[in-house]
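First, one chain by itself in structure tokens, the form predicted on its own.
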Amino acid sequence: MRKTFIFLLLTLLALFIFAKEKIVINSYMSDPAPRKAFAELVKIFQEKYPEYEVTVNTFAHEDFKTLLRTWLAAPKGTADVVTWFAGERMRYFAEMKLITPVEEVFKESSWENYFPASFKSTCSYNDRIYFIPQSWYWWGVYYRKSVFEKYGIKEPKTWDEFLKVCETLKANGISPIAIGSKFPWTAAGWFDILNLRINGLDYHIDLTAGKIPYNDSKLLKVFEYWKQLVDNGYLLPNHTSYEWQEGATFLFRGQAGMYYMGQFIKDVAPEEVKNDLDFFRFPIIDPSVPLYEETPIDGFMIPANAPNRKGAIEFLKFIASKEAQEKFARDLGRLAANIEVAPPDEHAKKGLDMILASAGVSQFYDRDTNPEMAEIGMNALIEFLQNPGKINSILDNLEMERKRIYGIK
């Protein structure tokens, strides 16, 4: 009896000693390429830190955006780490105390030893760091080199040249501009770049901060330019029926000529098309306005209700490392946030050079704007694309919502 008791006791003791700590990560990396790259990172982490067992729950991107609020607000959390976006979208949760500061990642070092100083403000709230950046990327006008070559098209530098390219493509039976706007953020990319080209960065930042009326005459000008593309039939027909990846297939098949999109479009491109893809900087509209670009930053946060905060910090220390960031950037052609990691290929170097030559950058409409305002605003952009003649009433309604959301009388 005594021997049995001792055996059971030793067994329980061994189980306790060798039990692995669990880390649960909820991820929006649902496209095959980033999902695979992230899975390989997790595998490396577990090999380096065998005391942890990591579970990754992957959700479709748009589902993740909805579910995250539920997870973070739940009295008892289930995720220790979540993927997310820097900027206002992160700050919104920090202000609500639904995520926790992560300065322990830099306990024996500092932010500046890992990441650009310019990234710090967009990853912080009230002087506390809440977000660990993993990668960033540029937005550009993507096209197939072989299609441009076939029709003798050169990369346009100005708006007039851009319209001529659209006309050439249309005359040859190709939809000039691919877009999949079933989820409206792709339209937000167009809104951002047109506003940046026409009104500049300061105006755009003030708008997304709720400081400028949506029916301001300068903003109406943005939609007047955009309307030219709609009225001329340059946008992919039925684009509101397609997700962004489905819209991209028209570009990959040569049925559409251009797609204003982030670098991640290469994640979903067929292997035989990837090397045929190139991009150019969005054309100049007003030569007096400096060139500004979109450069969203992706990364990770720790929910305030995380069951294993200690494990979460260890994982984020790994994510911040040169080793982890270099592999992720190399696998996906992204730009790593870590300052020690060089661009992984010529395509990424071209993107980096474009950003370095820019006068300034913004994150993205729905990353820089109050979440409620962003959702209403992006739906309004789709309404405009479907009914461009109603732009004045659409903007008046947006202005009414701005006043309500920001408490303006």
Contents of the next structure:
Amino acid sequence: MRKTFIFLLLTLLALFIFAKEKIVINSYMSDPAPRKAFAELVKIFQEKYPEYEVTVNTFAHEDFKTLLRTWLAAPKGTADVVTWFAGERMRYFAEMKLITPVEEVFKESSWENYFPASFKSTCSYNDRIYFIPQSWYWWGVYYRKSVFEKYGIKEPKTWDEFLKVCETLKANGISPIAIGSKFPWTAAGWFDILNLRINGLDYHIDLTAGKIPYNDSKLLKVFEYWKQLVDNGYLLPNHTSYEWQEGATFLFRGQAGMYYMGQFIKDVAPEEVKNDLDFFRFPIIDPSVPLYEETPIDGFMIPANAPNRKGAIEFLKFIASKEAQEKFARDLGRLAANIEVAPPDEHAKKGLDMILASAGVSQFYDRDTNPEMAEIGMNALIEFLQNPGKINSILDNLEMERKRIYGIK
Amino acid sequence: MMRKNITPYLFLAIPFLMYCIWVIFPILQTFIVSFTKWDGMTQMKFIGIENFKRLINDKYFGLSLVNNIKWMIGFVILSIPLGLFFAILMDQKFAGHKIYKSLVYLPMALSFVVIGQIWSWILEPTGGIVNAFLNFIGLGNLAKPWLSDPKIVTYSLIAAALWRQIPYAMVLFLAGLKNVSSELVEAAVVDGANAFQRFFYVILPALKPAMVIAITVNIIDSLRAFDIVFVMTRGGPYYSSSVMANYMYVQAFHNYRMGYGASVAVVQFLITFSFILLYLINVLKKEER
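Since the one above is the form predicted on its own, can you give the form predicted together with its partner chain too?
Let's see the whole complex now, leading with the same chain.
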């Protein structure tokens, strides 16, 4: 009896001494490539800090977006670290005090030692940092080099050249533009870039901030250009049936010619196609408008109700480090947020050069816009793609919603 | 004597308490939330019937309601007769009738999420089996983007749901058929009634209770349609296949409008509840008799 007791006591003691602190991370990295890269990153962290035991819960991207709020709002938190997007979507939670500042990560140094100064405002709310960037990427028009070669197509620089490329592809029985819009954000990418090329960055930022009426005549111009693609039948047929990955398979199989998409399109490309994929800068529409691009920043934040804040900070310190940023960027060919990390490959270097040569960047429609407006706005874009003739009533309806959401009389 | 009366109530108390906590209380809570403006996180703001006023002018809510009615009509006019047809067929003792019964019954064993996924593949516009088959037999012009054409998407979803709903009705009717006394049918045969007359004058009237249940269950199921829509289209393209439950989900959990979502839920509840009430009255009347 006594023996058992002592044995139990010793076991308990041992458990207490070697007990690992738990860190729970909820992640939206559900595509196989980022999921694997992140799992390896976590493994490196565990080897370096054996006192922590990290659990990663992965959720499908779209589900994550709706679930996150319920985790953050719950009285008792379960996750210590969550993946998310910089910009408005992060600020929305910061404003409600559902996430906490993370300056402790930079205790003995400063933001500028880790990340570009220009990222700071996107990752902050009321001058406090709430967001640790991990990687960022650019959007570009992706195509297969071999397909372009076969039909003697050169990367188009202007809108007219772009239309000609579409025509050539179409004449050869290839869908000129791939898109998968079952989830409507892919259309938002198009909307953003057309607006940036036609009306410029300031106008676009004001629009996403809810300061410009949706039935503004300048905005109508965006849809006039977009309509040319729809009317000529350049878009992949039945694109609302496909998720973005399914849309991409048409490009990979050579059944579609171009795909305006973020760099992460490479995550889902088959090995034999990966090196055949290239991109070009979205063509110039109005030469008097400077070049702006979309560069969303992905990263992490700490919920206000995180059970293990200390561990969360420790993990984010690791994420911010050169080692972790380099590994993730190299595995996925993205650009690391850490300034010490060079672009991991030629492709990424080309992307970085494109961004460095542009006059400014935006995040993304649903990252710059109030979430409710974004949901309604993106659905309206799909409605336009299916009924381009109804654009006036679609925009009037959007304007009504904008007034309601932003409380404008 | 007193003791004897109290026992059943004691047994009922626990489930009743659970029912209150998990069913009655949330319903009441939803009613309260429907009169507020609330994002689910910050302070609730009471705004009276503002949400309901807005619902009336919300064209996407209107669309969802109309779609629910389409579901209801589809369920009643297709799943009831076809369910009955299969039930009568499977009730015959022909060779291998058990295998056929299992085959028809199979979709019942699958969850709506699985069914939605299967039908997404079946209806896929380029490689899906429906369009591939139409192309193969030379009717390629009938091939359609089943899930992305706003005009037909709801019907495609209903078709997928019927795949599970028909066997459900069949099971209800099969149970009902067990109650049809075979003597009655034999008597009709002796009296010289043909198959047609036997069905309409003997079997069908005996199936009335099963019929009432089948219709009510189908109506209620059509009103709470959600899973299939969520899996196959998420209500898209641009809300054209949205149903009330789906619209509520989008408003409450996507757009962070708990109050507005709750008001959709309240409308859906009231409609569904009126059908349940009709059914209950029907059942109670029968018990009195």
